[in-house]
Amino acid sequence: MLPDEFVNSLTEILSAEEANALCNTIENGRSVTSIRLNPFKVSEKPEGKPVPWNRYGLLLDERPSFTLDPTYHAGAYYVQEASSMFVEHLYRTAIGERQGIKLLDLCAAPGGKSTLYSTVVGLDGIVVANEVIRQRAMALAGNVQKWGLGNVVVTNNDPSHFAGFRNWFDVIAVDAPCSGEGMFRKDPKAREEWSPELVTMCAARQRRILADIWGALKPGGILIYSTCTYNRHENEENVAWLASEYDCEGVEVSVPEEWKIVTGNISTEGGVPIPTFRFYPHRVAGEGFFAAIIRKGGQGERACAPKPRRSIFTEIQKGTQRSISSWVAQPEYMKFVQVAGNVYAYYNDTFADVKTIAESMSVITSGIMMGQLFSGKLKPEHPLALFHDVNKNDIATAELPLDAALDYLRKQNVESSYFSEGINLVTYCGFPIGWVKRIGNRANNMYPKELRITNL
């Protein structure tokens, strides 16, 4: 049962036929399952009805049991909604193929948004996907690592401990915490904990964001704003309020009338009017779901970043550094260091910039954790298997059938005779999804104990 407030409050953004279609939708509609394909990991697109505003995107026709498909686990592709997905038409008509992004995406678990900006902005750009509570920022890292690209530095911080970072971001992600109205549809506990004392709540957080971390972004830089939810509280008059109180005009975006995306303006001094779209379920294959697209404004302004705290990378020798980079297809575009003892592989554009973030802020994660060296020898770590660059052409590889894949994701004995002597990437379709150590007659499973599945 949908709560009378809501449903009041949807006249005040809907006609008294939409309004009854959307709330039939939520009621008595099906979720639909979609979703991204890793275009850096799988080379043809399979087929499917696409997501019209995302080039990776595509709609399922039932949702399969992806902890059983071993590709997903290999993170070939992500389960995300396909509303969220429209921020990829965003950035891209915004920034296009500029080269060298810095991009924060600051509320960013479980990482959807992450991964897809971390395709998006390529690997000589750089994505600092924040969190700011622990427990999900360790789930997001572990969605990060999946993805396998390396361009991206997990953070869990407070959005004003950026406030540093002055001018230093060309795009900023806001996907703000909501009161979650949008996914009514597909989690039915939303309801149960919306209020009109949350919405209230959650646009006055939203606010602080943004105040918080509007210096961060660069003059001419681009701020990406969303939510899951539908009251104006949260959504325009949030918009309306930021550009009443900065520089701001907005980017013009063209968006097909089939997409049956609704569409709107709110107007800026700067002159060019902010653009709004909103996802309805009765209207497109997704959930609810709002977007707007800012443009700061100013000229000229220097980016400075905080003084470092600490340093935390240390060099390794040449020598050994040789033997690192082995483990890599194409080591030329990368720069190896130590971490507390562990070795991380990081691209040579960003490296200084990823410095800049780790001696300075909170960091759960960056690039890719490659593993520990004993004797100069590395023993790899997990991430380092699902790294897309993992160099499968001078590493011993095993691939797997499905039941025998299923075995090595539970964490359970392998036979050892699909095995070579020593290290061997494991993988299921091409795609790698860990290491096995085969001594003998015996084959040791290294998949991480806490990443194991447990359907039977």
Second form
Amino acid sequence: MLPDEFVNSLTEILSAEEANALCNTIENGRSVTSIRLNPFKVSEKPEGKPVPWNRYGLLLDERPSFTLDPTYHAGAYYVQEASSMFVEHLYRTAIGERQGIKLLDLCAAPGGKSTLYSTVVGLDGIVVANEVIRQRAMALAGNVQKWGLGNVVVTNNDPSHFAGFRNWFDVIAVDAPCSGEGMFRKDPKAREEWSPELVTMCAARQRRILADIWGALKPGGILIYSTCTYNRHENEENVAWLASEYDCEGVEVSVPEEWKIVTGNISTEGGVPIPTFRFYPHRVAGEGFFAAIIRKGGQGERACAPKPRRSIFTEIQKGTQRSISSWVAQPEYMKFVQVAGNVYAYYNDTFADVKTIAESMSVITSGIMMGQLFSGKLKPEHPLALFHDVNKNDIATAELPLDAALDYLRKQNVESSYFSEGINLVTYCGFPIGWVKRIGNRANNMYPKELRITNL
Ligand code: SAM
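Switch from the form predicted alone to the form predicted together with S-adenosylmethionine (SAM) and print that structure.
Next comes the full complex, this chain leading.
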């Protein structure tokens, strides 16, 4: 049953007929499963129904067992709710193909939008994927490593900790913690936890988060605000509050009518009105979602970042660098350094920015964790296998059939005859899924224990 107060509140945003249709869809409709492909790993988009507002999104007819698909564990795609993929359309409209973008995804776990943003900013940009709850930040780090682009720094900070960054980020995404009305169909727990008091509490918290982070956005920079809830308090009212407090305006975004998104406008003082976008499951193939896109006013103010609190990167000797670089396909774009005894790879273009963040914030992971050095030789770690540019040409690779790949992912023994002596990059359908070290007749399964699949 839907909470009465929720049903009554719908009259504030929908006609009686549409409110009925929405409640009916929440109660009786079937959630649509959708995935977003990783274009850095999948070269051809498989046949299927596209998500209209996302070039890599696909709607599936049914929900397969993703756990039993090794390409899922290879980061070939991310299982993501379709409505929320709309932020890609907003990003592309506002930023296009601009290079060197610094994007902060402030409320990032489990990583649906961070992996999307890491794709659209490209390899010359960076995403700071931040999550305040530590355990969720760890899960976020796992998903970012699986996606494997190497252009993300995962941090575990409260939004207020970004106060030291002034006018620094080109884009800030606030996918705010909310009362979750848009998830009522998919997640019955969201209904149980909902109350009018929760809505009030969330709306106040969202304002705090926006106020905490506004200074870190560059003048002319873009804020993408989103929630997965319907009520106006957490959505339009917060955007209107932002427009009344700060110098900002909207960004014009074209949305074809056949997408069936409900659009609106919030006026600003003399500037472009701020467009808003509402997704209702009785209209679109997706769950409930709200988004708005805002451009910060002002110009020319100097960017500054916090002073480094510590130095964490150690240079690696030239000779060792050369042997490390053979593990990636295009080492000329990368820099290899050590952090706490582990070798990491970063893109040259953005290393200075990564360093600024890593030396002032609480970082969980960044770049590509490659492994540890033993007598100048690298013992590879799992994230390197999932890096989109791991050197498949010069490393021994072992392609496994489905059954053996699943055994591998369960961290069971796999027949040693699949492998060459020494380190092997294990692949399924050509997608790397991890490492095996063969010594004689023994194949040492190096799949991380904490990631192993446990169902049969
Ligand atoms: N962007 C994520 C994605 O696409 O996968 C979903 C984010 S979820 C809607 C909101 C996140 O905000 C949660 O991970 C939650 O832990 C985090 N959060 C909770 N309280 C917060 C706070 N006070 N400040 C910032 N983030 C908070």
